[in-house]
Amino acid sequence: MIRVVINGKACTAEKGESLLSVARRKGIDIPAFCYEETLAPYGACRMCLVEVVKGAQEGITTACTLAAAEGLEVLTQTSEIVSLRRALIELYLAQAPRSEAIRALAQRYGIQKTRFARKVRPDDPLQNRCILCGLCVRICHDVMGAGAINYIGRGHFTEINTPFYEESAVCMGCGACARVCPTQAIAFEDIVQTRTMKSWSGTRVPLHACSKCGRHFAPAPFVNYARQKLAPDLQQTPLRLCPDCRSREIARKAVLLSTGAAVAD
């Protein structure tokens, strides 16, 4: 363990740990949109800017990519940092005018409107909430290994969607993209036996049915993906039941075990 100082407060950290992670653990507020613990930090949103006042590289940098080192000292709310964040928030208000997360942050920083203009698209599949942080693309590629979505276009016209805006043949419907999205831009809907990824060109994924009650509860491609990650002797039992039936099954087996009765799969 090493010692770093954030806003004059001494904090313990593991060597090489992200300063943003240290700050969050200590309850020190540093806003960030593109940080996800399951992915390597890359400082895309720039919201977590801090000023290094003592360390190997003094100056302004992103807290998510700043590695904790012995003797490191940073400030998170200098006038320059706040000014930079306010400018970024204005840009994000223009980029994602319907994002409640962006609006909430703007309110915290006393920003009521943006100087930058962008037309709201009624047909935007990402609901005019996307800030192009790239977390959905990275989680789909780097963690799930599907690569169903990517960046399309350049500059002001950059978007994220499926190739050629067509239904994806490789999307598992897992919803990992929606889980990591900091602005709740990604929408999907489960209707009876199908999950429709509304944000990803209407990609449709069949839902897996519970072997006991018959309720469709999870995307079938994702269930198959998860099953392959399990040991051979575990590939059937945990995934064949919906959460409700699984809970009842676990409770039933616990009762049988407590009474010494034989347990059947």
The other form holds:
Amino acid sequence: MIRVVINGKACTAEKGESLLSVARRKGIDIPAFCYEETLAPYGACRMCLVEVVKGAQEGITTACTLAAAEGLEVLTQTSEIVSLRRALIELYLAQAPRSEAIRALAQRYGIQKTRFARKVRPDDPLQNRCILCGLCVRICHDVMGAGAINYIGRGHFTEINTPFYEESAVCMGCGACARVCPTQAIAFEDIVQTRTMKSWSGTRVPLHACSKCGRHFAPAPFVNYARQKLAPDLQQTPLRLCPDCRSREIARKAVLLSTGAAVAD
Amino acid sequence: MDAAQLDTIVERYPGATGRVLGVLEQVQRRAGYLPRDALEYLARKLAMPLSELYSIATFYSFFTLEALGEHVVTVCMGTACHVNGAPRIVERLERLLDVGAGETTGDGKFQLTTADHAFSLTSARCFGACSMAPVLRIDNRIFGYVTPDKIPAILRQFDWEGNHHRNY
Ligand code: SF4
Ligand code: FES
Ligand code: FES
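For comparison with the form predicted on its own, produce the structure of the form predicted together with its partner chain.
Let us now look at the entire complex, which starts with that chain.
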């Protein structure tokens, strides 16, 4: 364990730990969009700027990519940082005008409108909320191993979608992309036995039915994927029950066990 | 391009670095574009997601996803050319070549090919020849100080036969 100082407050940290995560643990608020614990820090959104006043490299840098080191001292709310953040927020308001998350942040910083041209497309699959942070692309590829989506195009016209804007053959419908998206840009919908990834060119994925109640509860390709991740002797156990039926089943067995009755599977 | 041709190209890049770009460049040079089935084949062969190849293919302006015409007319839309009348040059080219009038404004990026595949009309950002703005490139030749009225004569150098059914 080492000691770092944030806004004058001493904090303990793991050596090399992301300063952003240290700050969060201490309840120090640093806005951040592209930081996700399961992925390596990436420094893409620039929202988490802080100033290093004592450390190997003094000056303004991103907290997510800043490694905690003994004696490191940072400030998170200097007037310079605040003004940089305000400029970024204005840019994000133009890039993702329909994002609630961006608007809420803008409000906290007292920003009513942006000086930049707002990008509004009525038919945007990402609902005019995408800030191109890349988290969805990375979680889909680096963590889930699917690689269904990626950046398309360049510069001002960059967007995220499936290749050729067609239904993806490799998307498992797991929804990890939607979970990590900082601006809730990704839409999907479950209707009876099909999950439709509305943002990803309408990719459709079948849902797996619970063997007890028959409810379609999880994307079938994802259920298979999860099974492969299990130890070989567990792979045989079919993941056939929905979470509700499974907990009911566990409770039933527990009750039977406590009454000493024989447990029929 | 068939699998055997693609295999030969891939074999020339044994190392992992620079491989993908090298392979795509070869395919673009030989086929004149990146055919979809070639991308799909390469994704399997190089064991990478198709989404990644598609991303690369759409990032670099050198790559195109559709077959280009025999001659490629590239209009510079860089700042200097833009303020010196590039939009009017595009407009005139659209009419002369009879391709997608108006389609060229949308997302700032366009690639239009004549029905007979003789010409493709596309845009680029700054050729580094701003002093001659507005600038036009056909294949590997650069034309400077272009005005809409000079375009027919330029096109004729590339076997353009004109649009006889209309008067300009
Ligand atoms: S859709 Fe969301 S997660 Fe993906 S790049 Fe856009 S903002 Fe980031
Ligand atoms: S969270 Fe640090 S740059 Fe995005
Ligand atoms: S802007 Fe056209 S050559 Fe530079």
